[in-house]
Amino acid sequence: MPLLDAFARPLENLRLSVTDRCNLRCQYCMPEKEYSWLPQPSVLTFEEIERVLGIFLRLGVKKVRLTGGEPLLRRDLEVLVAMVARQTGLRELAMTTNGVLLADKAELLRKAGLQRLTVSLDTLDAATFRLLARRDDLDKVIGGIDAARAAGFVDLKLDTVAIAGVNDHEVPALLAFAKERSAEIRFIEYMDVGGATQWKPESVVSRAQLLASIERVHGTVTPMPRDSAPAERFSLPDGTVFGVIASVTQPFCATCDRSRLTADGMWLKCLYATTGTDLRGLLRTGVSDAEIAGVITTEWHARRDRGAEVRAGIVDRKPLVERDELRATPHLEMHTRGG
C-alpha cells in the first residue's frame, strides 16, 4: 500500500543531495558572487545516507536520484553508489551531474551500480557556456557525455535550461546533438526557485515557444503518453524523442511524487518549500528507524504542497527568495536542496 499525501500523491521518488558544493556558477542557479556553505560536520555520512534511505525505501520510495550541488565533488561517490545500489526495494538509481568531472568517473559509477545519468548541457557554444556557467569547461562536459556512453549508460539524458536571448536559439541544434549521442534531451523552463535571484518572467522560454522552435526545424511534434515524471515527452517524424519540463507555464503538481533530502539531512516535500523536516537531528540522537519512519509518514500524509501552481497564480511574479534571505537561510538555495 503506497504512502499517500493529502492529495493522494504517492511517496515514490527521492532526490538525494550529497553535497551543496558546485564547480560551476550557472546564471539560473548560482548567479551571486558569494555563497554560504553547509558546515562539513553537518553533512550526512555515507552510513547515515544508507540508513535513512533504507527507511524511505521501506515506506514506498522506488526511485532515487543523486544530486548536488555537483554530486561528483563528493569524495568516493562510487562507494556511496554501491551502498545505495544494494538496498532492497530500489527500482531505479540515477544521478544528475554537470558533467565536468564525469569523464574520469563514468566507468566507476557504472560498475558501482548507477543505472541512469542525466547531464546538464545548456549550450554548444564555448562563449555562451562561459556566460552561463562562468567557467570554460564545455569541452569537459561533452567529453563526460561521450565517456558516459562509452561506459554503457544507454539511458542517457541531457537537460537544457532555456533562457530567452541567451541560448534559446540553440534549441534545435541541441536536439540534434542529443540525437547524435543517442541521448534524450529535456528542455526546462527557467524556474523562479531559490537561488534564481536574477529570474524574471521575460527570460522564460515557454513550452509553446520551445515546441514551435523545434517544429520549424525538425518537423511535426507529437505528444506521447504522460506519467508522473516531470518531463512531458514528444516524438518527431524520425522517431527522435525529447522532453519539456514546463514547471512555470504548465505546472504538474497534481502528479508530483518527489521529495528532496539535502546533504545535511533536511527533508523537503516540494521544490518551492521554505521549510523542511530535520532528519539529521533524528539520525544523530538515537531515535529508532521506526520512529523516523513515523515522522516521515505523518509529514507525507499532511503534505499539501503545490508550489509551482501557487507561483503560477502570482500576477506580479518575482524571484522566490531575495539575496539577503538566501544568505541567512542556505537551505533555500537550489544548489543545497538539489534539482
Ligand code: SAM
The other form holds:
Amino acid sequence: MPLLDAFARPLENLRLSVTDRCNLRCQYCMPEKEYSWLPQPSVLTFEEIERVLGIFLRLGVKKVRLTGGEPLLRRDLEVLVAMVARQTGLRELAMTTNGVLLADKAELLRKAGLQRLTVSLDTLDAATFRLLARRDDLDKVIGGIDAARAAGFVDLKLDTVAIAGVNDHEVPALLAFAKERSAEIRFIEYMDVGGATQWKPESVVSRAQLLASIERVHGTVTPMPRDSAPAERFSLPDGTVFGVIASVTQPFCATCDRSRLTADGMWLKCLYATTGTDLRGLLRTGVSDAEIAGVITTEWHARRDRGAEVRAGIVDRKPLVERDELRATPHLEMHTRGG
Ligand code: SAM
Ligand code: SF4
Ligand code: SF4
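Counterpart to the form predicted alone, namely the form predicted together with S-adenosylmethionine:
Time for the whole complex; same chain goes first.
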C-alpha cells in the first residue's frame, strides 16, 4: 500500500539534487550576479544519500531523478549512480542535466546503471544560448546529446523552457532537431519559482501558444492518453511525439507524487514549498532508519501542498521570492532544490 498524502497522492517520485553548483547561469533559474551556496560540509555524502534513499524506497518511492544544480559537477557521479542503481525497489533511475559535461560522462553513467536521461536545451542558436545561459557552451550541449545517443540512452528527452521574445520562435525548429535525434522534446512553461526573479506573466509562453506554433509548422497535433507524469504528450501526423508541461496555465498538482531532496538533505514536499524537513540533521545525529521513516511518513500524510494551483489563483502574480530573500535562504533557489 503506497504512502498517501492528505489528498491521496502517493509518495512515488523523488528528485535528488546532488549539488547546488552549476556551470551555466540560465536567466530563468540563476539570473543574478551573486549567489550564496550551500556550505560544502553540509552536502550529503554518497553513503548518506544511499541510506536516506533506502528509507524512501522502503516507503514506496519507485522513481528517482538525479538533478541539481548541474549534477555532472558532482565528482565521481557514476559511483553514486551505481550505488543508487543497485538499491532494492527502484523501478526507474533518471537524470536531468544541462549536457555541458555529458560527452565525457554518458558512457560511464550508462554502464553504472543510469536508465534515462533528460538534457535541457532551450535554443539552437549560439547567440541566444549566450544570452540565456550566459556561457558559450551550445556546441558542448549538442555534443553531449549525441554522446548520450551513442552511449545507448534510447529514450532520451530534451527539455525546453520557452520564454516569450527570447526563444519561443525556435519551438518548431527545436522539435525538428529532437526528431532528427530520435529524442522526445518537452516544452515547459516558464515558472515563477525561486531563482526566477525576473519572471513576469507576459514572459510565459502558454500551452495553447506552444501548440499553435507547432501546428503551424508541423501539422495537426493530437493529444495522447495522459498518465501521472507532468508532461502532456501529443503526436504529429508523421508520428513524432512531444510533450508540454503546462505548470503555469494548467497545473497538475492534483496527481503530484513528487518530492525533492536538496544536496544538503532538506526534504521539500513541493517545488513551491518555502520550508522543508531537515533530514541531514536526523542522519547525522544517530537517529535510526525507523525513526527517519516515521518522520517522513508523518510529513507525507500531512502534505496538502499544491503550489502551482495556488500560484495560478493569484491575480497580480509576481516572482515567488525577492532577490534579498533568496540571498539569505539558498534553499529557495531553483538550482538548490532541483527542477
Ligand atoms: N542543471 C540541470 C539542467 O538544467 O537540466 C538540472 C537542474 S535544472 C534546475 C532542472 C530543470 O529546471 C531544467 O530543465 C530547467 O530548464 C528547469 N527550470 C529552471 N528554472 C525554471 C523556471 N523558472 N521555469 C521552468 N523551468 C525551469
Ligand atoms: Fe540552468 Fe540547470 Fe544551471 Fe539552473 S541548474 S542555471 S537550469 S543549467
Ligand atoms: Fe507538485 Fe508542488 Fe509542482 Fe504542484 S506545484 S505539481 S504540488 S511540486
